[in-house]
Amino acid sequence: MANSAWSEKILQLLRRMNNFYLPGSCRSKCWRFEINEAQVGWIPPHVASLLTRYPEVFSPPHGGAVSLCGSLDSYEKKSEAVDAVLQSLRQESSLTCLKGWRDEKYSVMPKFSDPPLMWMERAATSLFGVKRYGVHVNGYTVSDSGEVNMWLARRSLTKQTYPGLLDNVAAGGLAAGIGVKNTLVKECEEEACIPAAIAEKARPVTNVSYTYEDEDGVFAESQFVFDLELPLEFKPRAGDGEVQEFYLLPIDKVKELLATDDFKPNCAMVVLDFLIRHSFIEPDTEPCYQEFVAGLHQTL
């Protein structure tokens, strides 16, 4: 693929993953989701109208915001009241995201460093546009001659989202009450059979953030990215059934694959960031270098 065509494909990926910021998105029509007067998300109009059925949980939309009722004055009360609403809304055929109910609790707070205000079912977070956090691991090797290769995973065909697409060697969402490093070690062991003694050597290197909208709502996501140099003799193995196969590929091939539809989009962003940080993409030779960097680090 010619360099200009490759660059345009990458720009299309970044626009897609940041389309909430683009003209014509639903952003101007969304209601702020507020808890204790702090914004924690964006509620699309069709969701806000459904929430008016539950006045004991959600105050009527006012001043551009939908808030939780003041009577819900504890972490537990907020979490349980919203969960009861979501259990009811699972019957709504229009809310297709709730068909992928996972029984996974995600923390809801204004910023990652803030104490959580409540938890919410993972499958419902896009209905409220709350920030979702995850951990992604770039697994790579360096040969004796200095050649870098990257391990990629092929997602299982039974995955709820993006089945069969390429993924990072290990990745997972940050569940309520579980730290970043613990999540990294857990996902490495479960998905790729990477022992904790190796996984713990992973280095935190950056944060890839983006916000996109689709028919399921608003996805405001922030991924904690780690680089993990794996021993040359080590081979990841599928552990929990979420991966069907692993590949060790040269960087040129990885770069080529980024511009195809074979990659899970946010994983492609994480790999793109790796290529930039390790100087496989440089400003003297890539005319879209600044656009790439900006597209990987959007804040809501």
Second form
2 protein chains.
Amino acid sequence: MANSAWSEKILQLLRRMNNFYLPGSCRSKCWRFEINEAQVGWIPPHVASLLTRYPEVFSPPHGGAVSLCGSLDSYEKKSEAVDAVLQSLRQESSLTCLKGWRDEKYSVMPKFSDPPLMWMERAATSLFGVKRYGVHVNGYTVSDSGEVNMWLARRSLTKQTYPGLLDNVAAGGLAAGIGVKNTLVKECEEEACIPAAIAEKARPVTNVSYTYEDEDGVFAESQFVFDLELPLEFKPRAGDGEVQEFYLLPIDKVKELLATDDFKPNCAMVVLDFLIRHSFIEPDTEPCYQEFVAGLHQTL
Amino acid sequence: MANSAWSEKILQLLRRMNNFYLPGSCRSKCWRFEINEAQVGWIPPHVASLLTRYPEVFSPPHGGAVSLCGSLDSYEKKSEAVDAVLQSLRQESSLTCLKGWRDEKYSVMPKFSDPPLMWMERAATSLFGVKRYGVHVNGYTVSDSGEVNMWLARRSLTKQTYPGLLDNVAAGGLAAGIGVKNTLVKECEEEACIPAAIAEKARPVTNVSYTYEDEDGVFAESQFVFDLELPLEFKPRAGDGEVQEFYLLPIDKVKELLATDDFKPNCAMVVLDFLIRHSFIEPDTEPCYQEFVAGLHQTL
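Structure of the form predicted together with a further copy of the same chain, please, following the form predicted alone?
Full assembly next; the chain just shown is listed first.
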């Protein structure tokens, strides 16, 4: 693929993954989701109108915001009241995303540095545009001559989301109360059979953030990214059935794949960031260098 | 300094360097600066009213935008007509920033990947909120035991801007027509007497972008960042009189200095990015990790 066609594909990926910021997105029609007067998400109009049926949990939309009722005055009360609403909506089965119910609790707070105000079922977060945090690991090797190869996973065909697409060697969402490094070690073990003694050598290097919308709502996501140089003789193996196969690929091949539809989009972003940080993309030969970096770190 | 006080100082730095995005900034009062119907900057109201005196160069403000007249139909015509206006404003001396006239031509274009539409004197770019691009170099050493130290420059007391403050080992603006790596090699040589054979080993790693406003206008800046591991025995030396002294400091000391007013603010941002990429800051112990990364990559 010619350089400029590759760059254009990458820009398209970044635009798609940040389409909530584009003119014409549902953003101007969304309600702010507020708890204790602080914004914790964005509620699309079709969700806001469903929520009016639960006035004991959600105050009526007001001043551009939907808020939790003041009577829900603790972390547990908020979490349980919202969960009851979601369970009821799940049974009606009008909201497709709730069919992917996972029994995974995600923390809800205005910023990552704030104390969580409640937890919410993972499958429901897009209905409220609540920010989801996760961990992604770039697994790679460096040969004696300095050549870099990257391990990629092929997602299992039975995965609920993005079946059969390329993924980072390990990745996962941050469940309520679990630390970033602990999540990384757990996911490395479960998904790729990387023992803790190796996974713990992963180095935090950045955070990749983006917000996109689709028919399931607003996906505001923020991934903590780690680099993990794997021993040359080590081979990741499929662990929990989420991965069908692992490949060790030269960087040129990885770069080429980034511009195809074979990659889970947010994993492609994490790999793009790796290519930039490791100088496989240079500002004098990649005119969109600055746009690439900007597209990897969009926040409201 | 306690951890949380350090984090708060860093957040303040990032907010100040992105104050153009904050509620209450002049942004809502600025005119878009447009060339061929594409936005290339932001013109503050006091500048826009001065420009109405030059109707042969600037079309009257219209639809939120100030544009160059259509008769200026080439790169050279645009550049020379605007330069003549700036020379005239410079003589009136009502605009402080023009006292810092440098005879350095900066390219003006909507995005870095677009062909330049004109050049503009560096000292005037803030009057038009035109994005300025530059290069910053993190110079550092790694001891045999793996300990990292960073070289910092103390700016000369005679520098026009930020005299006496701490700076990266080398940095400079991208003049029209000069490449990123060439600028880096030139600045390393001129400011720090780093020979080209060493400077060329610098590796591009990211881009740091921010926009702030002050009494001189709107500073939209985008810095291409390079890491340069210097040989242990090499010592940078002041070259062109822009630096008074170089220090080699342990990372803990550098981190402490970041939260003081001793650093040129954008250089502190470049060093913060280094600390994140090199895992000297970790998400489990720095609650503001994600906000730090976001604050280093703000674009409109």
